[in-house]
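The chain below stands alone, shown as structure tokens; this is the form predicted on its own.
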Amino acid sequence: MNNKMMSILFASGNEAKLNELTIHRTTASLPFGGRYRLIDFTLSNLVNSGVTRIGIITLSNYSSLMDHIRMGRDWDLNRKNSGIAVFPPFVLNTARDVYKGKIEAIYTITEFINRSPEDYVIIANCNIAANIDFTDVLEKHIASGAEITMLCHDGMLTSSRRVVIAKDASNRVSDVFFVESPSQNERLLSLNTYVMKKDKLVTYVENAYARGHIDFEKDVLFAEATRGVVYAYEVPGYASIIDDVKMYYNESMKLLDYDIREQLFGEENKIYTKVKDSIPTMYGEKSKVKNSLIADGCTINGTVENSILFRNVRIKEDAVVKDSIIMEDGEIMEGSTLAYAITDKSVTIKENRQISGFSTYPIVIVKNKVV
């Protein structure tokens, strides 16, 4: 047997609740922390732990995901006999119709896992943040001789619809259910990622699929741990699930805290991303910048404070940005004033603006717009 695992990941699943920032994207490729795309953390993981065969499936609007990723180069992944493969939502589907939920998505894409030689699989969405070492995952996996190891982190119910674990003192996991309110309890909270043997998920996927089923936590992980064969593994550090526009400003601006970004980016397995031949951000003589990540490829000449700027923004005289983030080809004229915000990438705001949010729903301004 050979421990080697393949991956297939979700490129798609929430982008009603993120509005205006994936009418133009799929969630993979929403930008995040000044340089990155969603896709970049799990992508990363799973090359640090020697994962080289990933599919990826797609849904919607995934020509930005298409250009983002190009075969996988950013991350060692244009290989000759492994790498990426993205399918289209169609395949196998008669009826021309996208896919229902992960089960018909993954029993589309049987063929593809079961030509790969790898012994195990980890599913996977694209909206996670964390620095995750899979190496570890699969060996406690096999230690444990579960059927399925889901992976989880403490976190408060912040966002509708998570998945809640509860496990016992071995982390075998007893029991696991939806939640579809709010609270400012913290729980041990699913990650929506999960390792198993390849030809479980095999046998999974076509039993489920035989009798009509769609969601692969509702119909097969719900239905498992009650047998007790799912392992629960708290990922350590920090982790996140992007999944709405709040939890996405609340997480991007975690990114300010110094502690935060090294669980995240600090760590010996690093997080790649597209390169990009920027020249270095341009801080002019009134400029007045603080606690701010600043992307290369700026020119700033105002004021900007508690905020996240991506590649290429300019911020001009007299301008102040707080408390917002200005993503990619972003530029505030004079005289405007921006707090509480987020604007897409190659929005403008014009002179002598006033655009205010609020901390617990901040503005977002679509792509391309001018204000």
Given for the second form:
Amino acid sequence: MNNKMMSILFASGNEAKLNELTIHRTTASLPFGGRYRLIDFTLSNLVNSGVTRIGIITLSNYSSLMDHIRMGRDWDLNRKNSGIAVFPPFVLNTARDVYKGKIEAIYTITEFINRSPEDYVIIANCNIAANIDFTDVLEKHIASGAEITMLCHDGMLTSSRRVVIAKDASNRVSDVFFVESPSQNERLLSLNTYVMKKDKLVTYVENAYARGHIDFEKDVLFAEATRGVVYAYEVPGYASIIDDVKMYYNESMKLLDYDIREQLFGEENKIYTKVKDSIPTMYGEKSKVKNSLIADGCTINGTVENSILFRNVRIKEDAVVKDSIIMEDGEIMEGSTLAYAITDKSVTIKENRQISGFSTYPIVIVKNKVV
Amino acid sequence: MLAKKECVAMLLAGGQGTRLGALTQHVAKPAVPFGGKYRIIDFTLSNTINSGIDTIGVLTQYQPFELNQYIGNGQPWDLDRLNGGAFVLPPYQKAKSGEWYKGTANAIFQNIDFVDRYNAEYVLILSGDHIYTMDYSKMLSAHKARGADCTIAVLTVSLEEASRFGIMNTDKDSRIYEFEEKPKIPKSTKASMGIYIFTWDKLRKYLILDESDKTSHNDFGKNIIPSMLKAGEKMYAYDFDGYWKDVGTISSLWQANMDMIYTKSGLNMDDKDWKIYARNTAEPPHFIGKEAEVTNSIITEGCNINGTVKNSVIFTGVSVEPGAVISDSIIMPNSKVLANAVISHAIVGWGATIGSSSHIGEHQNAPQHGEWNIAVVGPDEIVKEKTIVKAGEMLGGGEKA
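The form predicted on its own done, now the form predicted in complex with its partner chain:
Expanding to the full complex; the earlier chain stays at the top.
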């Protein structure tokens, strides 16, 4: 038995609820955690688990993703055998349209899946921030005798469509259903990540496609769960799905907690990203920085509190940034004040501007804007 | 025959760097960490690729493993090439002989075949222990325009400093008529930077000649340059007016790191068109805690800062506990500074632990006789709590068990 895994990733998903943050990019290439893109977590988890054959299915807006991944070298995925394969929409001549759901998308790359020598496949979305050991997932999958093992975590419901799971003591999934309304109670939520036999996946997809089904969760997962062959794998430590602006802000701010950073960035299972060769960050004579996560290449001469600065951000004298996220190449000029703001890449806030959102409604300033 | 390369670079990285003591006990000087996320050798490697030279031989001898592993296939510097790239060249056994590199010239002599393989017209000789950014392609253009046999990069130093350097005495066309090693009474202030471009045919001839001279030190400065001058070869000085520092001593290594903070020093690495590349360590962004105070300092990825840091360079993955105060110091990768430790005018080697309430180094206002009295804690040293390490003291450096 070949206990090796390959993976199929979906680069897009739920872009609508991320609003301005995904105008120019896929969810997969959404900047997160000071120097990463969301896909870095999934790619690094796969590589750290020995998975080196990765197909990435894209839908739209994928040039930012291609630019980020290049040949996969930064994840050690520039291999002669295996490595990264990016599938743009319309892979097949016979494709009737841009794919509508996971079933159609996977159907178009059946040949890629069949030709791969691995026995198992991991299906995942690229909007997850977590540090996951897939070798452990596979061990549990095999031990349980499950047809499908689905990854899950304890999390809060948002306005996005979430799959809620009920399971028994043996981790067998007893019920799965969609919920699409926010709630403050923690529930066991699906991370939309599945491990199964590769052949099984092909059978599922071919059967569903023949019947005109498009939705993997509704048309395959729910049916299999009813048969009692789906098992849940609870990801230990921090895990979350980033799929709306509020979620993005809240999960980002959680990274200011030491324990969460330790869980997410790991000692041994590191998170890799595109190397940009920025110089280290320079703190000036007048810098006042507290409780903040700061990437390389920044120059700080102002005040920064409870914030996240991405690479090459400039904070000028007497500028004050609080409870905010400043993405790459941002510049906050003299005397300006920012609170509860998310500024996208290359945003400039000119002198003496006052910008503030609210903790439950952070204001987003779109890419390349000058305020 | 491989595709022709106009210019091949040969980087001398074999030096032990004894004056760096504990820091070079187990690694060669070019592999010593610098400036937060770099190694000293990153500057010459990056200068080379940024100058459009894509074939570089790195001559190693002393403690080569760390350096070999660091350079690897040359990818971080974009030197993983189908034709050319970075090559680590240790001494090797040949049909008739096999020996250690006896001197800088002998190291190149032993690798004549390497340069010949690329059919190079010119050879650029570099040292792996200098901090500077320089466009070698301009120097090569000057070399070609003058039809020179040898071009030596020179830096104008003060008259007092001149007696510590190799000094080039030139005529008004920059042609060198005399070379003096550390002259007591300097006639000029043009100091050799240890960067040479030779027309390969000429150098090849002089290397073979030099090797047959049993009394020779097989050294560029002591032997090759003087004998070429004596023979009347066309040798020119090439003026360089940027930042350049030999980091061969604890004091100069400390100063060069500080020069990164003080932009007036002229050491500017924040140039998008002239990046200094380094092997990446995949650390998350650094974190500045609620009780931390950081001013006038450089902090690198992977750090967790909860104490006070001023006028200091903190390298990758360092943790500083609450109450610790670090000033005018450099803390190398993955070191731990425990609660209430006080560090001033010191270098802490990589992987070291500074016990709580320890005192490392003493504050100084100015260098004494041109040298700072820097305290050093060697790599991987564990300093027990409440230990005092005086200014100028060096902890560690003994053989490892």
